[in-house]
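Let's start with one chain on its own, the form predicted on its own, as structure tokens.
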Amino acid sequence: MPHTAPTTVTSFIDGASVAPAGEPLPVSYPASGERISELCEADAAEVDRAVSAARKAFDHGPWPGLATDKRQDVLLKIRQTVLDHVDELALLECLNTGLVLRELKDRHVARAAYNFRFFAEFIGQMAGQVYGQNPAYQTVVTREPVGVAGLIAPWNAPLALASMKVAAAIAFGNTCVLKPSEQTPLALARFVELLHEAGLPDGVVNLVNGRGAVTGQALVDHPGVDLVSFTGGTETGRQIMASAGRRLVPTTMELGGKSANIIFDSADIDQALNGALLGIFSNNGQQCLAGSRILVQRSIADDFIDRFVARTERIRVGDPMADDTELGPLASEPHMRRVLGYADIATSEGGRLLTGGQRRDDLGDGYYVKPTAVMAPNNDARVCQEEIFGPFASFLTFDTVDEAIALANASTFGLVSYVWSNDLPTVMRATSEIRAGVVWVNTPMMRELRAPFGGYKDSGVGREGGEACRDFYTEPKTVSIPTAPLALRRLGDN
């Protein structure tokens, strides 16, 4: 297998890779088991080196009083350097992560450079308040970079997820340090080289590698870190989310999901089949978004999941770098096993398998499975309250619109949700009452950057997107002057 991981991953600090030290973690390539790089796993000590470079590039730095245009100009020459190396981006990213290589270059790698070119267009566009009510006094807002970012990003789409954090936080003026997931710092490795190519100014942004219990703590804890984005898995979330109060640091926590994928009577049924797909399959599964609890009404059930099953079976398992492949290897062998596991669950609670629940031995030593479907006897079942994380779909029954509604809503999780349905009044009463913090519409997965994202309930805090992303990365300052002199109480003058 033709590759071209680095032999090392080590930390990016103050604009210079830092010299291989630390506890060297494997990198292994989930399409074969291969172990094909090694990362250095950064101690407290690396992670302070970093948060100090961070720390003075703001402090002392150019780039959080740039001009707005001037700022603009380096976001934008990211984006095309991005774009220029897409093919060694996607290949790191595949080799890092199985996902499918086409794919990556389609999507993941065009939305990192996209993520550039939006907040270089948003900030063009931002203005301040002013408030004239109180005729005495002129008062306006003006938006200020926080400081230093700690910002964690996850190993299911490594690239397209880290590079929105960091194109938010630079883009208002911040400076940050990135922790990649340990088990995918390949691409992210690069990226960060690329953002220095393309002219940011050393410091701005700094990348360490490691554990969450090492690497990420470390830098959650530092007393030099102003806020906290996270992206990853709810219990995480809650660890990182409780470190940072402590020093009432503020935080975005982007988490998990088991989002409800209601497909009514009333839809186009053709058009549910290929968005229920794709919901649960794309990103091999592996997707905090995935429609993985399918609610299906009862007058077209059978009908339904008979044909999701038949494509589910003709999808296109293996190679992640061929381009027929449909749905690559899983991340990990550990986190193969644990989506497999789930089949027993299933069957133990109650539910029936349809299809899947395997491994696929015939792909070789890679983490390959097969796409997986199970009828679940109720919602309470494990399957449908659990996020699996992974090519596998759970499917439920109902009559009405109301028990479609409570079904969405009777999870912990709040995150996206899905209705299909051409029936105007269905429609509406759905999106009305379903307590998820995205709702989806006769479509499968996208991403409006201008709107917020993110969840309700245990899917997380805060929300991500432009508006959103300027009140995290930003602080308020009022200033009120007076319009005339004031004739002021004399206290003290007798």
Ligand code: NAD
Given for the second form:
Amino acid sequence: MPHTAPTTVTSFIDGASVAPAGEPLPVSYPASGERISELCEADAAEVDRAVSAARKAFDHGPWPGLATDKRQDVLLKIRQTVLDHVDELALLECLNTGLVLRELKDRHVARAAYNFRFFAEFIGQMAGQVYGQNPAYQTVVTREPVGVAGLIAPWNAPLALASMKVAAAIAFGNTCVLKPSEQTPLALARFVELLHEAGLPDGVVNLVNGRGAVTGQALVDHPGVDLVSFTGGTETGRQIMASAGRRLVPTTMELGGKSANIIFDSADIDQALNGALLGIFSNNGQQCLAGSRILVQRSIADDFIDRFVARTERIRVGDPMADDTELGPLASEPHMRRVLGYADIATSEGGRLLTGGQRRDDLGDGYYVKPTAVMAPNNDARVCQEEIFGPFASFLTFDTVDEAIALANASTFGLVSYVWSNDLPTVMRATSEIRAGVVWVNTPMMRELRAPFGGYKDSGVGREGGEACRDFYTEPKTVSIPTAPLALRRLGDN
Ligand code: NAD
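For comparison with the form predicted on its own, would you give the structure of this protein in the form predicted in complex with nicotinamide-adenine-dinucleotide (NAD)?
Next comes the full complex, this chain leading.
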């Protein structure tokens, strides 16, 4: 394995790396289990320094008050710098996550760069509002940055997800403190250095590393933090939102999912099969928007599921750095054990294991598993209700459109949904009645950054995307000005 990881990862505050100190935590390569680096955990005092740096950069500028075209110049330079370092960033991310290197280069790092271009362009077209209906006044609404954002990211797509938060926060003139997952600090540490190499002023983006309960909680509780954007698990989200709520700090919550992927008999079955496989096995199966509950119309179910299983068994599992690998290792040993545990849960609940459910011991000490599919006994089964967050598909069958929609909605989650059908009335009913933040029709994941992304129910609160981010990262300010001197009542002058 090419070993390019730094020996130690520390915080990055006010434009400089912090000297190693604090609790050392291991950072491992999931393809071998080998310890490749060490993270120095930021305690509350270090978080305080990071927030203070962000506060100073916000309160004393120049970033929040910079002319938009100057801020755009920096964002576009960041985009180019990220693209210039695609190989380095992808390799660091691969070493840390076990995600397939090719996909990291083609999708994740490319997306990270695009996020900066997108928000650079967005702010170039922003405008306020003017209300002139009352001729005595002109009322103008402008938008101002909110302040210091606390940005908390998960381990499953660190660079792609955290870069979106950073790009949005700083594009609208905020400053921020980013806390990546303690499992995956490597690529984001380099990314924050690159932001500065691209010309970002010191203190605008600060980085703290460490566990959620220590570093993350200190960030959320810090009185200098004005808003919190979180992506991660639902239970963590509840806790963070409660903490932030006590201080009346606004939050966005991008949480878990158990999304229905509905295959109607009116679908193009080849397309639906390709889409269903991508929907559950992309990103090593570790994605919030996975189509993890596959609902198939009974008339086509036997054939569809047989073909799905045959293709699943041919998926190339292995070295995430190899060009032809389709599924790399899971992110950590405890996570692998948890995912595999669901195969036993499925059978103990009366489900049937269709394929997989085992570790790939033949691939060494890495956290490799066979991609898995089960036939669930019913939608109440744990494999249909709980987020497994691995390459694990749970199948159910249905007879009617009504039944399919009812099954899709019988979930505490509501992040996304997939609908495969070429029958327009079926598509129209499904898209209007499914209770999820996003419905994809005849396509696997399609993340349109201009449109809101986020979940109903336990999948989240708030949205990310162009206008949704503008609304979150800015405060509207209403200014009313008389158009001519007013004839004011003269209290005390009679
Ligand atoms: P997690 O909730 O365990 O951790 C997410 C982040 O929160 C980490 O950085 C962690 O250190 C931090 N954290 C934990 N406790 C904290 C606390 N008390 N205060 C502050 N920070 C704290 O999630 P994970 O295991 O890293 O990621 C997987 C989860 O993320 C899955 O549930 C997945 O569905 C979800 N996810 C959602 C989206 C989305 O857009 N909806 C995208 C990706 C992942």
